[in-house]
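Here's a solo chain for you in structure tokens, the form predicted on its own.
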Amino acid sequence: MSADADDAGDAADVLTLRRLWQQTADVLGSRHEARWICEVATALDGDEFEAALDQPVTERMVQHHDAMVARYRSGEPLQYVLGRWGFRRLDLAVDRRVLIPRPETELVVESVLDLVRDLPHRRIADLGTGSGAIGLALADELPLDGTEIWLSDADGDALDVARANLAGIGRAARNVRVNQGDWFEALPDGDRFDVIVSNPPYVADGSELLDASVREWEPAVALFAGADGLDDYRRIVPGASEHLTTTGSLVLEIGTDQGAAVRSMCLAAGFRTVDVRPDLAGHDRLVIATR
């Protein structure tokens, strides 16, 4: 063989980032999934993936790229693989301390944003915080200037994820405070706030709804709340009062089927005006209750 041929047959056995990803994807079925898993696994991502195609993959990618695919095709969720997931703007560290962020829980961020945008000053409680997802997207989206947000969790694992969070949003962390606590026992006494937000545990215990995966996975403490699912409502909003301003508002993720229990429960507590909005599927979703 020529020493042409040799070096066709050396270039053909090698490595390159492009195989990789082409290898993965027809393990996976999934071109996107099998990208993200190549980019965490070398560390490269956007443009600098795009212009690594045709370069080799070291040993050490291969490792940790082959110990990736083999959790996920495990049935490890993808974002514990990958150890993060986007939220918004935000690339959030996630891993099975903190519930995977979901896109229904954007809309409790949205939701926020509307009630405070337009106040010279704001006072934000995101209580249940979990890996930090509405709390730090509210400090990223507002101004500056006029914001204070807090983040509290009864679970110190779940801040610990938090606060690797809040490293990531750059100058925004000075407006954030991370306290552990029950509901509101992380909050300062005698202080209020304009909006307190919350993703409790709402899936009512031994729930045959709940995915599989869902139920393996996730931290059972941020998902079961009895045998309705309602327990850590039936203390969030009958408590909320203490803790707002004159005008302010409670902004709860629900459950599709709790719209009407939760309503009654803001009402049942003097809140004056009780709104229940749907998410993008039409369920309901989220519930606002003013002051």
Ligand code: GLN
Contents of the next structure:
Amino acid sequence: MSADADDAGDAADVLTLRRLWQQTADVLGSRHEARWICEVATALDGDEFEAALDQPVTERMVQHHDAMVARYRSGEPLQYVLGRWGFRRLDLAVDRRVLIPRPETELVVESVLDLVRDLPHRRIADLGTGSGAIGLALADELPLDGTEIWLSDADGDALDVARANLAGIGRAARNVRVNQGDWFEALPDGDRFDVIVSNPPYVADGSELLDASVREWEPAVALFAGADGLDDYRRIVPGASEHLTTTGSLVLEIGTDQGAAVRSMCLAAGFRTVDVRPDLAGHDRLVIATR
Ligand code: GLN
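Coords for the form predicted in complex with this ligand, given the form predicted on its own:
Next comes the full complex, this chain leading.
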């Protein structure tokens, strides 16, 4: 190393945020992903990030940054590396205790909003909430007055993530309750809900279709549901009516090849209308069953 380069204060030696971002983009081949990592490392985003581009980054930021880049390059999903991910209007904490929130699940939220928006009061349960994505997005987007939302999960580790996210949304969480329990066991006896919504595990054990990265990194307990992936629907669908109002609906995310099977289950359980809807890719992704 030359004496010149050693010279403290030499401008070329100063690692600014702009240079860190550029170096990261070169390594990862993506300015977007590099930016997200730099944002989390510096705890800056939006205008604050832009305003700091010519500031030097600290040693601690670089260490955090380098650790994230190493994890990402070893194959860990970016969402877990960052420890947060966007879902509708929320920025959710996510880690390996919960599924990564997916765009198709945003449509589940949209469907529930359509069902309850015009009701004077609405009580909703999000069963198997994981990170809290569905229920907390509903809490965030519905009026505080007249809305009551229950979040449940059988998995206490997942529920810790949901509670952290609940704290993160602040005031909008005043009408949210969290309860640990397996499907309906988490709900209060005798209370009726306008909507019960769930994105349960629905992948067939040993499915060849599942992405290798999902299988390797995401929690098996949130993914797999028996030989045909339908085991949890077999518990949820028949039990739902006794927790729904007389006009209430059950809204379920489903696997693309499960529309017919879940529709039959809902009809057998006495639901009068059952609507199977596609996601943005045109694959069946959602069932809305109404009493
Ligand atoms: N949509 C997820 C996947 O196929 C599965 C989610 C789930 O089982 N609820 O990767």
